[in-house]
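What follows is one chain in structure tokens, specifically the form predicted on its own.
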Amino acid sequence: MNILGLSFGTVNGKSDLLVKEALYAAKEAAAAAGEHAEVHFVNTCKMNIGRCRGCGACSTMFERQGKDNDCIWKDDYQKVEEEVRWADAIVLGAPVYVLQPTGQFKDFVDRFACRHDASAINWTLDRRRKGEVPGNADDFPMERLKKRTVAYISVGGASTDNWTSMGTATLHLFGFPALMKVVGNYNANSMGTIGNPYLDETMMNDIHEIGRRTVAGYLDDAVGFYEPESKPAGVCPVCHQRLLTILPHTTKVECPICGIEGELSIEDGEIKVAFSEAQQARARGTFAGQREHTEEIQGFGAICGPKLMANKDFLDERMATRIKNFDEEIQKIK
């Protein structure tokens, strides 16, 4: 099996030190095993992933011209995205220096995600099977859809752990538009007082259990997620994030992470919620939450088509007058 780590933090820095030591903890699970592993890291910090365009290009060429959806934009990205597709288990740990990991995991995560939409790189396929689109299904490379197991490590200087309070939930985003595994999130916040991850013996145990994790649960189905004993337990029962929308003037909440839809209520002076089996089999991790939103998109131009040419001519002036002569206009204002 392929093992990768991958680290968006400083050469070295802590990020790098967790996730290596998460990976000799899952190489070491697989000899238990009798599974031959390769492992890999990539460390991203000095590398050019620029942000995504949102030109359309890869889903143009994918729907409309038969071809695969790759990024036309070429820079570093392909490098990762070469190593993740390569992989079986993967370890990814990102620093967090405002409540969210650095923005380079972010600007991965929006080229590669839309890209291994495992919902809507089907229903492209099946619509070639179909004659609908051209292009052959056979053609695709489908290791993109490959069975994968993740974890994820957010590190901050912190005691508080609500100044890292969107670190592991943001790291979420990597893994479920490919429908991976996730066996584990850890939040290694206090980085300011312990000074070296090394100095904190429970931390080290839980980063390997972690580790232990992306072997064991690819291996078995039925290897569940890992909550420290260490840390405070999710209220989410998919993504395990403590993180709730409020639905005004109602009990009924959602998870920001999963999507889905549960009910609040206060016992003894506790805040508990409680999610429905039928809503966390459509939660954003599982096909059946990806095919909503696609079916969603799809449906946009039937509903916007008709808007936008009904309403050319106004569009048009107002895109000529205001918008791209915008320096010009503004100083009209007086």
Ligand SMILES: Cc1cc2nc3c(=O)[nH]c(=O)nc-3n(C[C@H](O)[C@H](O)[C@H](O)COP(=O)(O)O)c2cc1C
Second form
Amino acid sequence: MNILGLSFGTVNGKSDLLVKEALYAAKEAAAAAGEHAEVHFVNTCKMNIGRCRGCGACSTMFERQGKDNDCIWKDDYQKVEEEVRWADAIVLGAPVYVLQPTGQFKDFVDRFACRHDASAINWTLDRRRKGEVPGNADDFPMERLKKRTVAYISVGGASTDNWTSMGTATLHLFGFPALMKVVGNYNANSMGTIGNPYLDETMMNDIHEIGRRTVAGYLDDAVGFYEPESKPAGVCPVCHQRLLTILPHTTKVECPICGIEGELSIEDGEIKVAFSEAQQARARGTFAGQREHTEEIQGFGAICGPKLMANKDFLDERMATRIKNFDEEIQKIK
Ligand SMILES: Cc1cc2nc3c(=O)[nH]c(=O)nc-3n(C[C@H](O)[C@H](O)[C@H](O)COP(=O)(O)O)c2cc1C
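For comparison with the form predicted on its own, provide the form predicted in complex with this ligand.
Below is the entire complex, every chain and molecule, led by the chain shown above.
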């Protein structure tokens, strides 16, 4: 099997160290199971991974022209994408910069997510099979959506969870489009006081355990998510995060990562949230959850198209006078 370590931190920094330690445990787990494993480690820090420019070429080519959905902008993005496509088990580490993983991580995810969205891909392939759009459904390399496991490590300097509040949560955006099985996430905060992860035995043990699970969870469906005793448990039963969006004027909340609704209550002075089985089954990281969004997107044209056509002259005039000519127009306000 193929094991990938992906670090968005500085070269030989804390993220590198933790990802590499998890990889040792992953390879040992493979060896113990009699599996031959090849391991790649990639540090992206000095790579040039530009942002998604929103050009839409990937979806136009795929959905309307019978072509692949690859990104047309060529830089180091493709190298990392190829590594991820190659991998069966992934350990991903990223430092927290201003409460979230580094921007480079998000730039990668923006370009990776759409073209690995399992529902969106299957939607178009079904349309090809029915002859509704050009292209041969069998041409698409379905191994891009093969079974994968992933473990996330978020690395932060601050001693409180408070300053790494969106670290692990945001890392979950990497794997959900391709329906990767998440076997663990770890908030490796407090680096400013720990000094070096090798000096924190509990942290190293936890990191080894999530590394082990990337392989064990790949080989055995029964091996699930690791909740370390050393870290407070998550609230969402799907992504195990503790972030919640309050739905105004109700007792309902949503997990912002999974998009599922829960019922909030306070029992014995403790906040509890109950997420029904039905809600868990429609989490964003499930095919059903993605399909809701695919269907929503398909409906956009029917709603927007007539509105835009009916107001074409007005909108063209506004664009010409206020938006395209902005620098000149704004000067007229004295
Ligand atoms: C621009 C910048 C912003 C940072 N913001 C945070 C932060 O919001 N919270 C935090 O805990 N650490 C923050 N840090 C500290 C890093 O997360 C920490 O140094 C981490 O160990 C770096 O990972 P690396 O060693 O893998 O490069 C920040 C560091 C930099 C350079």
